[in-house]
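Here you get one chain, nothing else, as structure tokens; it is the form predicted alone.
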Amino acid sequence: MANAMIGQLGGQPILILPEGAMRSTGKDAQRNNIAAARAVADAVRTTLGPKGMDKMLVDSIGDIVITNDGVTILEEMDIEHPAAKMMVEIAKTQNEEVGDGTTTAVIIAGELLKKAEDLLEQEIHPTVITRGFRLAKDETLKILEQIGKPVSIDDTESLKKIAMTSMYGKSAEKASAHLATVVVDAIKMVAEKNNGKIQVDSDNVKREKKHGGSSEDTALVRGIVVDKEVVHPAMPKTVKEAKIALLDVALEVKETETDAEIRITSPDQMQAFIEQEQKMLKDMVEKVVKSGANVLLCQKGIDDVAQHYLAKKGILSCRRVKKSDMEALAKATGGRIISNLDDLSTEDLGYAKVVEERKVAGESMTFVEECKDPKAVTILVRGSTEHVVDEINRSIEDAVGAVASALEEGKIVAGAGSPEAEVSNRLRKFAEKFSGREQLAIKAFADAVEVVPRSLAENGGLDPIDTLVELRAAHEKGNVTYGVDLTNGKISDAFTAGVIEPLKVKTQAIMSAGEAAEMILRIDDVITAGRLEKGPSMPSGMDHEE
């Protein structure tokens, strides 16, 4: 192991790196990077599929996260190694782009590196391996495109199956049929058609968590749930046929911007000053009343005096509503957010059939619901304890992402490891077109994608070798949609079993995994500069020979 980069000049060694810098080169660097990346993949592999197990992550102050969600596990783990961090990036990208399939993407990347390591042992150059991997990746994307089937926004059954497939194996599974209906209904409401293509901004499906009750109590609100209470006890707690003013302006008397001093010399002046303030607040409230609003949702503060006047006029008001909630309210009710009271008019008001304060799990929340055509909705997520609610919330987030990406792409594939088995089968035939060493890399890619059905079988307690042999035989006969059926412990048609996934989950996973594996393989030198007095800054696993 070289501790510094050393050059020779006339018998005199030249030190280029500072003392204490660590360096691993060639096979060492590759082996270390591959080992670190594989360790990350192995950490999440047992969570894959309907029989996957959960992880309990405990941080330094004892906070607990119990989850089955690949990206959550990797984000919560304190990962030091640079190659391992690249695996976390794969999961994050998959989560941002699709919202589901994070574990799949990471374990495919880990398996690609494992197969690459075998090829490196056979003295095949990393550049040749990456070229073969790239050819295989491009071919895989074409194969997936061919086996994808179309899906439309009206195909409610298929969309529900996508949501349920996404939730299998998570805490939400027992209520998955109910939750799938909630997710699909929510997405149908917020989906928008643009140039003939469907677009779904999953931010418009807001999730509000409250523990207490069971996951079956999770409900869709055709509107927005604001985690705020009505500001004044004398205000109505329910308003029917609500005309809603959305204000981004404080109903308070402003302090002067610059330092100013007001000298009051008599009680009369003091009285006049207070009355003037009250009059200003009353005028503000009058402007709200004049617009015809009977509900006021304010992003800033509402003065106590203003609250009193609003209560007298019977206007239900909430203050300090989050900016994101205000934007969602505007989309749901059709109102406009006003930042100057003088501009408030009847046209700016939003509409909801009911605005009501309700107690949920002992806390007051304001429900703005039954809007006409809401472009933003809320899923009120319920579960027995905080940890359960968090995990159900993550399951719903994955399901929303899966259904949204299925609609945006317009294509679906069978799940249960069937697309991976089909890709593997066709890639082996594709490899025979090549005569050079790339053929070995393409075959290695074909073997690597089979990690998905293999992991599903392992996690379900089946024999992985027998399962893969049966699966290969089924796909050889042309049964494209055959996958691992874990309820019966055999191979069957995933489509008829209702195990469906969006095409984008698979294509994105292959792209991210392939590119990350190529990048890690091309690294043959890892230099970590660090002074000795700071202590070694070399991440563990890189500073020793394997």
The other form holds:
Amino acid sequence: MANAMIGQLGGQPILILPEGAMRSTGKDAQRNNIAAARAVADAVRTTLGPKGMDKMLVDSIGDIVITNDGVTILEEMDIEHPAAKMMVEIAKTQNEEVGDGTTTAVIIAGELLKKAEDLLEQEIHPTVITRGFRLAKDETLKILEQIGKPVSIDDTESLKKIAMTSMYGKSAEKASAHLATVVVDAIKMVAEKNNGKIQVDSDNVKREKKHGGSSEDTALVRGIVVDKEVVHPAMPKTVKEAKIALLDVALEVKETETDAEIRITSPDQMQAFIEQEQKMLKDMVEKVVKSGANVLLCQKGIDDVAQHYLAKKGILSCRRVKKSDMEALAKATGGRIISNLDDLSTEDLGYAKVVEERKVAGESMTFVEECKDPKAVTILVRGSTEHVVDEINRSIEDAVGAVASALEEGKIVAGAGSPEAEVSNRLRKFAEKFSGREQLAIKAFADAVEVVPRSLAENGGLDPIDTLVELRAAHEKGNVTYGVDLTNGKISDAFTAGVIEPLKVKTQAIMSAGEAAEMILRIDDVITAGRLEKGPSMPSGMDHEE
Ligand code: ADP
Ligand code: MG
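Just the form predicted alone so far, so send over the form predicted in complex with adenosine-5'-diphosphate.
Below is the entire complex, every chain and molecule, led by the chain shown above.
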């Protein structure tokens, strides 16, 4: 398959690609791409839904990630095949746009390609397939819009259900009711109304992880949590009406960096030298005091002597605060990060009602609460071990994304495979309007979206065929919200069962899956440059498919 690109000139073959370059064309290229993309979809399919399994990913240095999250799995996998990489892109886009539904998007794309492969076998041209797919995709978006129901910010119950649906089946499930409350409260605090539209900047919901304790201890903090202790024991542990200096400069005397030696010949000189240093540090602290600050959060170090002076002045101080925290603090407290002490003035100080050091799982953290900007909130993510905290953190991220997009879009749908079943049903009817090959392509699209209820059933140990038959019958009768009920192994109304998702998860998944499938199908020529350092070797991923 991988012959170099050869042209003909008067019977004489001429090489137009450099040595080592690979080329595969026509059906070979298509098959190869489809196989690679499907392999990616297969890798995540078993994680779909509340009964989906987790994956354990071990990287080259032995670090472990245990997750059920589609985008995380794909990001951690070291994928090289270009078509497979396009599938990973779908997951990333989905994650950025909605923050949930990554597995769904990827497996729909995989299934679309599988169906397309069947059509290609029947000698249907790729452009006919992609045209049919595009018609089907546009129709699907319309159908989804129609079955979407409005949701308001006051509908706390529905919002909690959305959060819980996105967390089902993750390590977070045990505490999902509690976590859902935390997530919904957080979003309500940061949501803004703009000409009747709700806007949620998920970045305003900061997450700070701390292992030890249980996921039930996860809590919402109205402000910013800094994972640092108050630097000196004599400093206050609580400051009310905090005026906060944010410094990006060390309160230290720089060590002489040149080779210049300082010769000290007498104890007096030694004493003078120390006093000189102490005076410099005292002057620095004086500048902080003069600004009127009673809290100092410093991105760099604070010398012991400076700590001593700060403590004497009753200034609560933390050192080596993370840069990202400093930025969040500046935004939340309305303060300005100062990198030259001489510039520090009263106007640069941030405000918070309370700054307090508290013990969390035996370690001290500093809470900056009730800031100038009430939209600054932090979810303090807890769980027994680091791996658990990481997975709960990812679940919370999904839930925040889900609730936020439900509010921004203002529409929700029932989940559990019900929208996909409804889409499939209506698309089959829509297909009747077209003739011949296009109709086949639209029907293939209709079959492909059923991969969602089918996988939910399969992963839940139900018979996928029986389930799909029942589901089709229910939707034919007009039960739009019927989906796979994994608690009793039947099909039921997903809305009543509390399985609710934002409409955007579904529309975005269809859009990116459709586009990716189309893009992959349109490729009939893959030209891979030779590896620079390795010379003419097979590009990896190109040599072992099928
Ligand atoms: P994704 O990465 O696509 O969000 P998930 O593993 O989170 O993948 O699974 C999402 C799917 O699981 C959605 O189709 C959703 O409706 C379904 N689902 C979630 N909770 C339930 C439930 N309790 N019963 C049935 N289906 C559920
Ligand atoms: Mg999900």
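Residue numbers count along the first chain shown, from 1. Each form is matched to the other, and the largest set of C-alpha atoms that superpose within 1.5 Å is called the rigid core. Just so it is clear, the model here is predicted, and its values are computed rather than measured.
Checked against the rigid-part motion between these two forms, the candidate from Gln508, Ala91, Gly223, Ala36 that sits at the hinge is Gly223.
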